[in-house]
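Single chain ahead, by itself, as structure tokens, in the form predicted on its own.
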Amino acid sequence: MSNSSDFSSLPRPPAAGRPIDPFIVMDVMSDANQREAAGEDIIHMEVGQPATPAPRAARERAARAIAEEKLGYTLSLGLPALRERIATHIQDSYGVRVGTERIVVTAGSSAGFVLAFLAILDHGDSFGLPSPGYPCYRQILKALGFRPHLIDTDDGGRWMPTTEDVDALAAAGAAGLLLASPNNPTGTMAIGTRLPELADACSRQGLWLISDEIYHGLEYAAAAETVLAYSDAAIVVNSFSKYFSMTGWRVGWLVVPEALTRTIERLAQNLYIAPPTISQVAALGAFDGIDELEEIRSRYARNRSLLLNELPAAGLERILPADGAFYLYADIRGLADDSVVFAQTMLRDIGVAATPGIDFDPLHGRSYLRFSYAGAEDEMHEAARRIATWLKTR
């Protein structure tokens, strides 16, 4: 009889499954949670997760649905009422009218990226990703058999790609560009004429443009613009996770050219059947909680101002003021050579968890550290105090 724990006879996994890197922020959170469970006082600045629950209106609507409704499958494209409400939200927020037929409800933005990539790319295609950027973009592309084409950006350009980068993508044979504004991890945005210029450049070069707009609503100076104002061919990915404070509900949406709707519907039918019904019901309720959500955004703004004052005074002097989201991307050169070791030491010494930049930028990330200020205000004050004291004694 064979030993049930002997896996030597199993076939090797396919090549597409082997190069996937860990999502480091989740590893940091796991370490922080273990320390917290052991009794340590941990301040979580590693994960981009609101400290608040879903808005009351969302939770109340979900509770009523659990008590009164069947909660079976919805259509693969999502609840018609939610698709209509998202279209209204887009018009109210940006003054852009989008037909409901172009809106696809997804199981979080992660499912949205999977559906978008599969709908527009062929096996082996490359896709442009500004770096630093959300690490799951490149891992999803690799897992699906596509190739991430990293675009090196810097703080001088506010960590945003340029039209020259679009031209270079086209010359390299890439299929398109993914733009996030506000960006994770830097919090910077495509301001001024940058967004329409990038949309025009992608159109001119015949490239797909995917706009990650999941941090829209979380801006502190100028409002973010949607690419839908400049292109009917672009794909928008959005989510209820960040502004709407619904990370664990796993519900988001796509806005796609109408010609892609049926393709994405077929993919969604086979991959997901439908988004979670209870989450869609809660998302409908979330639109009735805007006053509550705006107060949460004001809290983030206060956290941002605090840290932009306190962290440079503590020694983290090179931080480009973030336009939106809830992140600060700090240059730690002069303090340490390796942000991975720096983050591990900071967590061990003072119980402040942050994410090494290597998660977001394989080339330059060891020189940077990302802090999330989505936590409670008293926690941000305490984190600033601990960091200042710690850096003085290093």
Ligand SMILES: Cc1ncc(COP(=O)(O)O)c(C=O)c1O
Given for the second form:
Amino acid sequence: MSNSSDFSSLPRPPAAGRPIDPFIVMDVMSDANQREAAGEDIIHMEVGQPATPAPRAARERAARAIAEEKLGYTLSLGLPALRERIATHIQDSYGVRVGTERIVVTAGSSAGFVLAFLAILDHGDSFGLPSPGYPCYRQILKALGFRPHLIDTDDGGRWMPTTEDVDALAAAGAAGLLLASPNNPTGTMAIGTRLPELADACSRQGLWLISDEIYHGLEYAAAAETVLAYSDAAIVVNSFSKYFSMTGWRVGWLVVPEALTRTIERLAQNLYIAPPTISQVAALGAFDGIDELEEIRSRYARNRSLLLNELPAAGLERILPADGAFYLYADIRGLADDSVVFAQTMLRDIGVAATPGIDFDPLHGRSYLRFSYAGAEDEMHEAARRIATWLKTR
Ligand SMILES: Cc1ncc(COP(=O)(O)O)c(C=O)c1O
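Cool, the form predicted on its own is there; where's the form predicted together with this ligand?
Every component of the complex follows; first up is the chain already shown.
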């Protein structure tokens, strides 16, 4: 049998010019799952995934639809009722009114990025990505023939880009900036006047601004602001995966300038026809499950406080108290040279799975480890206990 990198049976090798790195989170999860299947007691802090299912209202709506509806294709831009409901959600959350014609339902935010990049970029264009950041931004850009332009950020600036970075991007000929606040893996946010300043700088420099707002709703210090409050030219990417606890349903949305809607519609028609109908129906139901979702959010808040107390006491002292999402990004310098080895050893020795920073930051990631605290409270406590004992005896 041929192994997975033996290309001799293929007509010709896959394109060498498209080297896509693995999404290491998924590789760590696969390793952790194998250990779990073999009977090990694993605490999953590697994946940014709620431990809860979709809210009951979403599941009930989906069950009814399976029993009673045809569930054929929807329009490529999504179910009109869902697009309306998302517009209402934006109005309720931020007091910003956007027309339904600007809203596009997508197959998760992941498809939203593909659509947005294809709609606004030309072959070979580069796009600014703050680093550390969500790894798939880089890989999606590369897979589509565009170029990631990494912007080095640091914890002193809450891992956020600055207006000087925007000027540097423009000088380097980049087409735009992608901002995530709260950010993955750091959980930090653009606070104070940073968001309007970045929006202004992008508009002054004629750059696109894409705002990944997937972690909105999961803030613990101050509420996140939408870039829609400051720019009509920005593109917002969002999803039902995180706050709405619906990762596997693969449904999200874009808010785009109206002039882009038709281009994006044509792309969606050809790339995947329409987002999954059952997931769109469930997403409509999810808006009736806000009380349940707020309880989940309170659990994340408790997990965050618990870990911010217990991890430093356990020996992981250098953690910025992140403002949102469900991540802590720990600086492990002084404990180990390489977070990849550290993560593998920690998983092997004490069954705590976390993700090495190299996934999120090719420059400095070997000094960092990302912990997701989307799991159960008792697991967070147990993870901190295991890490404390382990670090003492290593
Ligand atoms: C910052 C960020 N954006 C986008 C995504 C992709 O989410 P989805 O495609 O499930 O909407 C993730 C997933 O972890 C993420 O962390």
